[in-house]
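In the form predicted on its own, a lone chain appears below as structure tokens.
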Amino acid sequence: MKENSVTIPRWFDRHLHVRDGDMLRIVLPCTLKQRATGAIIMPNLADPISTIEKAKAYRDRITALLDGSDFVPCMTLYLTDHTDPEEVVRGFEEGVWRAVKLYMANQKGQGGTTGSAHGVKDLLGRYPVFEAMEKHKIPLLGHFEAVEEDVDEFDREIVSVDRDLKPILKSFPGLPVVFEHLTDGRAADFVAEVDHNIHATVTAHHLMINRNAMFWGGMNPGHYCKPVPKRETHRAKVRQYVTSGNRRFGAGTDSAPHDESVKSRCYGCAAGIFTALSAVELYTMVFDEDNAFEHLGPFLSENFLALYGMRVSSETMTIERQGWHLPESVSSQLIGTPTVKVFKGGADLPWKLAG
């Protein structure tokens, strides 16, 4: 018999983009309504969060909009080729950030995703930073995708695993690592099996769509994100690890808002899928379809939270089997502010977060 509700501890989003300015004011309330205890905030703004001062100022801008919420914005440091190991440690020990985010860029200054052009070009040159992080148990959150133009788009993760990730793990066996927004089944096998303190975040949209979704009915920019969705065999493999209860995998929405005019343009559309409005319900749909409700709570609310200095919440939240209509987009009433298209916007979802 199908359950009509599921109650779990309040959840924690291990990978979230809230942007800044008008966009921050539009999208942050969506996460707050989802009752997250907090989130790992991504640092890839137009001016990257690459120093202690920038991280403090960004955190202040977020907390100014919390309106009494107990939501904890957990900041991250944007790693560059110029990052000082001493500042990495000082910011961590002072509680400014919880982790360091690795984006990579090629020698032309081209990154693999939004806001990654300032990323690391010389990975070997960052090894002194990783050494300091290993010593102080500072997590490395990696966007592990090869960024060279001659690497096939659908192989970028596994190429980075072999070329970048494996040498890092070998050189720094005590370094905690999170493989961000994992999509490749081969990478999932590696994370699940390797003898290292490594975990992976997985998005709701990568559990629900494969690469065909980018092309149904013509080119669909609403389903374009980085990493791009992979072939069905990869989606199924990653989903199997998630819904079978493997504790190395946890929820990280990678909810990535863009103004609709940028997201839907014909050439150079922005990479990112916005799920913050319904992330809990989308994840619940996945676990419901796979008859795996016993693993929903750990995935959303428990797995490797201590890595970020967070505890499992003593408060609970209930998701009910109750249909509701998901809006097409979110926006502000102010003229000239962004409009953000919602993943699966316009659909009727079968689950609703209570309260």
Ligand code: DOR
The other form holds:
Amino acid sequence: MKENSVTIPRWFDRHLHVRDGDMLRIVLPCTLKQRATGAIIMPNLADPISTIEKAKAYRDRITALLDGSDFVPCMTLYLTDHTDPEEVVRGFEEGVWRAVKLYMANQKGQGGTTGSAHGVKDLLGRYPVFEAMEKHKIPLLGHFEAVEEDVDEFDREIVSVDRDLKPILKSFPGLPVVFEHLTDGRAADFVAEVDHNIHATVTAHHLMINRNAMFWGGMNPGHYCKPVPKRETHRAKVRQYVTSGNRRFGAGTDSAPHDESVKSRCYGCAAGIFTALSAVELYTMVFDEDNAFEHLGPFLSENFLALYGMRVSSETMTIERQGWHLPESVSSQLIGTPTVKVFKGGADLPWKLAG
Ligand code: DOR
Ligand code: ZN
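Let me have the form predicted in complex with the ligand next, following on from the form predicted on its own.
After this comes the whole thing, all chains and molecules, with the earlier chain placed first.
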């Protein structure tokens, strides 16, 4: 018999973009309505969150919009070639940030994704920072994708595993690492098997679509994100680890809002998929399809939360088998403010988060 509801502890989004200004005002309430206890807030703003002062000010702007919610915005530091190890440690010890985000850029200053042009060009040059992080057990959240022009788009992740990640793990055996938005089955095998304190976040969209989705009905900007969705065998492999209950994998939506004007333009479409409005329901669909409800709670609400200084919530949330119509987009009433297209917007979803 199929269950009609599932009750799990309130969840935590281990990877979230909320942006700033009008966009922040539009998208933050979506995650609050999804009953998250908090989220890892990504630092890739136009002016990256690369200092203690910026992180504090950004946290204040988020907190000002919480409207009485107990949501915990867990800040991250944007690592650059100039980040000072002492500041990394100080910000962590003062409770300003809980982790450091690694984006990489190539020698031309081209980053692999939105807001990554200020990312690290000289990874070896960052080893003194990793050393300090290892000593203080500060988690490294890595966007592990090679950024060189001659690396095939669909191999960027596995090239980075071999070239960047493995040497880091070898040099810093005590460094806690989270492999962000994992998409490649070979990377999943590595994370599952390696003897290291390493975990991986997985998005709802990467569990649901393969690379064909970028070409449905012609080029489809709504399915373009970084890392790009991979071939079906990779999607299936990653999903197998997730829904079989492997504790090294946890939910991180990478919900990444972009205004329609930059998202749907035919040249230079921005990378990012917005799922914050229905993330819990999307993940629930995946576990339902795989008959794996016993693993939904750990994946959404438990796995490696301690790494971020979070506890498993003592409060619960219930997701019910109940159809509802997912809006096409979110926006505010104000003219000139962003409009964000929703992943699977316009579809009827079979699960609904109660209350
Ligand atoms: O698709 C993506 N969008 N991937 C990222 O890594 C960043 C994100 C964004 O900030 O838009
Ligand atoms: Zn991201």
